[in-house]
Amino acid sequence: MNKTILQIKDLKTYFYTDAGIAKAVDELNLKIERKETLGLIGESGSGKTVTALSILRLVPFPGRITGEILFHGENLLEKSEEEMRSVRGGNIAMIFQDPMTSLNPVYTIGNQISEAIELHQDLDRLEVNKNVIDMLKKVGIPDAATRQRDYPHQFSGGMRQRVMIAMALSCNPELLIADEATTNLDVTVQAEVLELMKNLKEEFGSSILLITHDLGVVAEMSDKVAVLYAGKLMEFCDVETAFMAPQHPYLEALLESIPRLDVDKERLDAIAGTVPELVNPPQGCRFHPRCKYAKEICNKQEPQLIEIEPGHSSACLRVDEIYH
């Protein structure tokens, strides 16, 4: 049986604006295997959320998507809107960053979860209601039978995020996309939500695309790591290699900017500059204006993603000089 559940080939998501063409995702190639968690990391503006929205074909106008997004070998970009509605929430579900903007304030949370179940499963009303209560219990909401009749504003931020997870998992999706799902939560609630996602992944056998800028969450949750910068994939490897032996200056710089217990440092190293404008990105390597290893060739030649060892790819022109 093919282990690959999702394969992205040469994905380009461009926004055609008056200021020019913003290349939010540019020639992205990725794979997610069955029951695997892939951490997609990078600074804000790197193209992480646009990648997720592209998979579900939720990119707003004036965005256009080209390439291939193969889910079980079928190209989602060729499906009709009606077919995509059955995929969204059924086969592929997404947890958004801010649950308060994703939940409808005028409907009870029970209504909103049951809507997803009714859309994708042929169940009668009693079975739907039972499933809603069961899912709320699984995500740790006490007195679920009563609380399903409450509205979003009656829940705390952590509880609303649990409701979003319950909604996303209510139809047993094969792929769960978690977009900064723990960003707005305090550390104790964040730990609980991550543990919940791990437990539910084991129970349902789902794959997870974990989008975050928090490398601690990546270390806790991910099997593999993909590093995005200005719409380009810079590095792809397993999670242990990402932290112990990065092979791209951008991932190295990200790691140097976070506190570590095993490294004695008085000050953290910040990455100079900012993520470039996607309408007019730098020539050559997009990271070269901020890279401490950059040379003249980096300004002229665009690097290709090359496999430097089995399962580990890097898009750096000087990878052999710097790391070997």
Given for the second form:
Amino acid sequence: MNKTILQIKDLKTYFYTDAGIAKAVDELNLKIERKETLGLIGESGSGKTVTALSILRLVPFPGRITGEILFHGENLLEKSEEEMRSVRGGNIAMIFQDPMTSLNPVYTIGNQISEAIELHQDLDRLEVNKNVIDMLKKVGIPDAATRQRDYPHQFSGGMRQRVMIAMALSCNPELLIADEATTNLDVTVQAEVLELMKNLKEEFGSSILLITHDLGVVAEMSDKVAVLYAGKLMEFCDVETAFMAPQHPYLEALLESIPRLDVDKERLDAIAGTVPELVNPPQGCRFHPRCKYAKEICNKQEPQLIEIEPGHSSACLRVDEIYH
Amino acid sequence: MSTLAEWRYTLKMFRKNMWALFGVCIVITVIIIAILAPVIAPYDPYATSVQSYQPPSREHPFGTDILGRDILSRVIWGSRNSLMIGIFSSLISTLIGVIIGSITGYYRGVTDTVAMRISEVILVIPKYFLYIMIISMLRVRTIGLVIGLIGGFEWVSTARIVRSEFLSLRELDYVKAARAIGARDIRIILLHLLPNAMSSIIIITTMNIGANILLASGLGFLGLLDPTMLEWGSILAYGRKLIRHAWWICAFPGLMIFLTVLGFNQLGDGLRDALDPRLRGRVYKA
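Now show me the form predicted together with the partner chain, since the one above was the form predicted on its own.
Below is the entire complex, every chain and molecule, led by the chain shown above.
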């Protein structure tokens, strides 16, 4: 019984800067089903974090969000600030990239988790404290009852990220946004934290929006994959299709740039060039200057996202010529 | 939700810090002297006698001034007004400074621009002339006016320091994280940002206490305070021209100002170290 919990329609988050309008996210359409993990991938500056912040309506000035973000059918963009506050943390929680700075240094970690609980649930102090210790145990902090009285600087990076996860899950949110949550951790800790998130997702029945530029993490965690490039959605499909049969030159190029053990290669294929600036994106398809299949049509016409088969969309003008 | 154990730990950290303890001792002693002035002062501070310009002796431990008044008694009574001016004026300026600094630093935008331009205007005006003008215009010289004046104009540096702290703190991830768990602005300002800016606030408040005592002394020296209002600065100022003949008139009130300012600064330093969990570890290791 799949049920859509979050649907993003024509989301546009523009930053009105002195240099011009930076279209950080442009006409984005996404859907997250219940208990599903959606991997949102793309290079730095492709608009992944802005998408996450747009969902919680935390985009900093001078950003403006238009479009529709339907959470259980209700448009978050039409809610009042007051209503949004109960959504944040209560229904949708977020884990940030850097565990070293995401915790307030002057409070104990127990304090910070109880803050999240107290803001959304009406419990007395003892119950709150019991929940805090429960959560810390669930995320695998040994000796939780004692450690909750410690300050963030007494924890390692991996431990702090566990604390952040405990904080995010403490109110049992339906959607968890993990913004590069494991990027700053070393590989072994990263594996542990990913495993933890997977297990907790099963236990709590939450959906996850997993933002990363690590394709390995996506392969490990996600059910579906959305590829973002310069604020535009390039491809949307399930995870097997994404890795086995990509239908967009950008995703294809991304996959080719992963080092592989089974292919003998002198040099790794990298995508030439860099992500374009968002104030003046290239005409036509935003990827065409770096695309090896680019033809004249690509810099004239802007591709639309089209469904090539059920559950698989691609925004490439030449998708039929290249892949069929 | 600071538990009792945690406060005890803070206290323990504080006690380990020798300088902080020294500061506390001085501050407490000065406050006790001020409170008990009528009991411990050996003479009436205003009573004149024929024994003028007496150097320190058994009878007059701090000597006497031109009118034969006992310097020790004058210093003891003077501590009342000096402390009152110092403490209350800096509390007022801290309060105003923290409110203005946190609002401008957190919200930025127009509020920030307007408040900062106003603060710059205040910074540009020479403070002494402003006080002289206001005091002579109002023709009031009570201690309340002095406290209000100093508190009402010295908030600028506090506000600018708090603002700059907030400007850098507001960009940190834990502020974003607090917003993402649904905390409102007032909660973020009071519970997340202010505690992190606390060390600067404590330091500047205690430094202001000393500076404001000196400021009031300057006003007293210029004759802008009620001449019958005893206060360390005025005692010192009156003795200044006689320093070569009667050093004790300046020396003792000066020493008191020095010790009190030092005491408050050390107290502030110690408080900062004991209250900040990151610095606690440092003290502990040392």
